[in-house]
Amino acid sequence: MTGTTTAPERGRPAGGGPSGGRSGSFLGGRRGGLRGRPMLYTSYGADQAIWNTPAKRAWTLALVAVVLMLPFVLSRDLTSLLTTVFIFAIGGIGLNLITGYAGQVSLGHAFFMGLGAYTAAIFGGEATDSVVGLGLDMAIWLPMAGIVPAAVGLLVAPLAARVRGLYLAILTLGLVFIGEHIFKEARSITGGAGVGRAPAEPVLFGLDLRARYHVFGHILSREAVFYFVCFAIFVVMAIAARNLTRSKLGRAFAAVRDRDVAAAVMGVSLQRTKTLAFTISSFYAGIAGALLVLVIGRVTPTNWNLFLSIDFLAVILIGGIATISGSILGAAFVVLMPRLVSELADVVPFISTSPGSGFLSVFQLQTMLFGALIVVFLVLEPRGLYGLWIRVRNYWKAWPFSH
């Protein structure tokens, strides 16, 4: 909550009316407020609102900007990296939608990827010998990329809204296992265990996306591209899913997460409340896993394990539970923490880059990290990095006064 919604001043009803509906005025700055607190409202819309605060809409249409600018400074493989930053936010958007909004855990994201990935590759791959490939644009594959798994989670689903908790838990880890055996035996889907197929072709309107363009005088990479594809899916499916929890279906999902017998009581559909928040969490990662096969350029059977799904719980525990932006911070965070421990190797002396020499190789201090700031985050600020931004930002809007 980032505003205040206080009292109508005394002889003015807000609103206009004596419902205080949508005309509600703007109590801020120069209109009446208290001078210097613009963040005072008089209805729900203006408080609910996403860019409800210049500060806000500066400080975004900067990072735009400089996220704009960046793939003509960056190198190719930073530039690769940034993009893998938008398209685990999308998975952990997809992902935050079930567990951190409506409550349910789950371990199955890898499955639902990697169910968008072969769905992927075979609307929009080319037919071979051993797999099956319809050659079709980007702008049918991708979207079917994400309806497949959102289908796929609306038949599973019933099932999971049956249970809760740790049984929910286990239910959908079983799904990544069943999903890995489909995968290795589908051969003419997937190319089977340790041949794996090739991506479906980045074909979008007929534009390719693997090849070089030259804009306002630079010449694109096809990995600045696929940047600003990527960034264009991500916004929009970011937009949406924060427009989604202001809904009355996203006011469901937290009623049923923060007590169902509750929800239920006061009219909330348990079993469609589940339902939906499954299938579109299912719909977000079909879209991340196609997408994440494109930068990785081969997919096989044992890209989605169980190590997949903690990837990503590691995202929304870290970035934070229950918030859109917390979601992209903890995909910046897991996507650019191993780069950052690898530049570290060259500087610590007992970090090793291979394993087996040296007191700690990469790998192995990139999973101590893990699993160190998963329980520092859930013992001390369960918010995860979108807590502790709000911690600082409360700081310096109280400064000079601690409370």
Second form
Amino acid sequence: MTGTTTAPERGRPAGGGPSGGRSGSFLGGRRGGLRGRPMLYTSYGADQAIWNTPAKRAWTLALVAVVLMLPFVLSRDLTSLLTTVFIFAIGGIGLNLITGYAGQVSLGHAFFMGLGAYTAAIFGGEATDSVVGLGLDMAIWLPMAGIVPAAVGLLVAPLAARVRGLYLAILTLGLVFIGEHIFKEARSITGGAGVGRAPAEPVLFGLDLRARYHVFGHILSREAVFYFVCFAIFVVMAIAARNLTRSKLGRAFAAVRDRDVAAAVMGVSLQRTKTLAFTISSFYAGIAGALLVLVIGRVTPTNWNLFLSIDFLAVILIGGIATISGSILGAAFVVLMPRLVSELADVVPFISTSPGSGFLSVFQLQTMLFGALIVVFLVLEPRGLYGLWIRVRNYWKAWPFSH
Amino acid sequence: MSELISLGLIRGLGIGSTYALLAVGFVIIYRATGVINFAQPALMILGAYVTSVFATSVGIPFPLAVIAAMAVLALVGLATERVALRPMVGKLPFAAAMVTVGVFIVLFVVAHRLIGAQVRTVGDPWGLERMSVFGIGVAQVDVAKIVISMVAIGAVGLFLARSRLGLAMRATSMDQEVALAQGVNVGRMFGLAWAISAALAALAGMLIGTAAGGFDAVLALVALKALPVIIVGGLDSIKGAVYAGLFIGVAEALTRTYQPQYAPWLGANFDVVVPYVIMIVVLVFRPYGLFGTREVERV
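With the form predicted alone in hand, show me what the form predicted in complex with the partner chain looks like.
The next block holds the full complex; its first chain is the one shown before.
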């Protein structure tokens, strides 16, 4: 939240932007610019501020309030579903950092998520006859679930930085297959193919997150407790990512994405930037993987497959490339759409809920819609749901005049 | 020794030539449009399915069924290009590649729905006969795979090298604008590339589907192995695709035969990931594959 205060010296004005050549000091560099002209930015810091208009701040706070109220209203399975949205958003933000911001297409997200999940299981899980586990606190295993994949990302990065474009996409695809094989073989860690293992124990600072708690006369279900924990982690990681993209490193990411040769000429170290993008993205993936298992319950090595990677590509493509809020929208869409489709299945005649009868089963329809939407969004609105939102916003900005 | 040749080399070349067939399809689309077609695996199982319908349910003679299936898939490829890929002309290659991922998902569901849960067969064109060449047992399936793949790839190569349309396609893959200026209908060339690629995928699907026990929708994952093949060979080289396909096929077959015996610590079914391991090793030394064109960096 560093950039929300007035800071005209937070970097020189970016050329080409709407406030491009204007000097920060002329209008005082206040956030929001002149009174009644909320879109007039007078400094780079103001342009890049998270809450650049008072309305945005008000709506964000309102949204947070609603999100915090939801578990008291919703059923337990819907609470779990929303928790999954937060977790997918964390993973989606991670993928967006590397693919959206830094332009390095990665199909290997599922591999790093699996690494995170199994790291968490080693540090936080209970040891049994067949699998290892240290049974440590969540305060230890959660950071480790990010650090270990990040370290592996750091190891792979030198190779990944040499390879460009679609070559990199297929290289990371290879990581998923090799990872799946390793996960299957490392039986003492993963439980092996078809068996799987229980996830880490969600005990945070000695507080068991699977218990119910009485808060202000309310009984909080364990789904709700976990919901709040995931929401807190998600908010911290989202804000961290947003700030990262506004920093010098974030601009280096964008420079490498837009034209790597030009970026190198300007003094951006390609090797260093790509390595950092890979490492940070893997960190986010690891955290998301560790938390995701807690919602699902038990996973086998084959869960971390190519299709999970494609799910996350869909999150950023449908949500919006190179936007943090887009990743969140995309996560909500990808997680909630299947549920919506299965709710609709009772209403629409040609969808059957049982496999074999009817034209398409619910699952097939979900998958197909998923693929079709990737195509439709890329063809019609490459900026995704975030782009749709921008269109709506701009319409009302100019209303009632169209020009 | 005979095991080395029959289970290692011949079977490997059999698998490898189908990889090569798929890889050539990838390369043709990549050269024409600059896009990696992630939908190829789905086209492949659709091809295997259509062949099996023509050959078993409809009951036309096997060679005709194969040709008919290739024609059907060529139309599917043409339609896919027109509907999903044409609007992406001029956009980032990454975005267009992701469109093909979406197409893959849709076609995969369609294929899954059509094939159903049970295993289908393509008919029994070669059977499981083994013949003896100089005292070494060779499965006829493997010979059929090698011969048919190489004939098909040769035909495509000849088409590109000798025919007017092939010349136009090569011009398009070199420089789209210049080709356009010379009167080549570039859009039609894109469609042609997709049609050829899909037809080759159908042929490969038929070949892989003739394995003992038939095929199911999971077969699509086999086609993904053509991706490491094109990376090893280099994205834009047909020659590279053929060599790398054969090489990776043999490496995979040798691993399947000898790894459980000599290196059991690598785990069961290690041969499945061998293509990816080879790909990573090759990329360490040559980031553009063995035969790929190095991108020129200019400031």
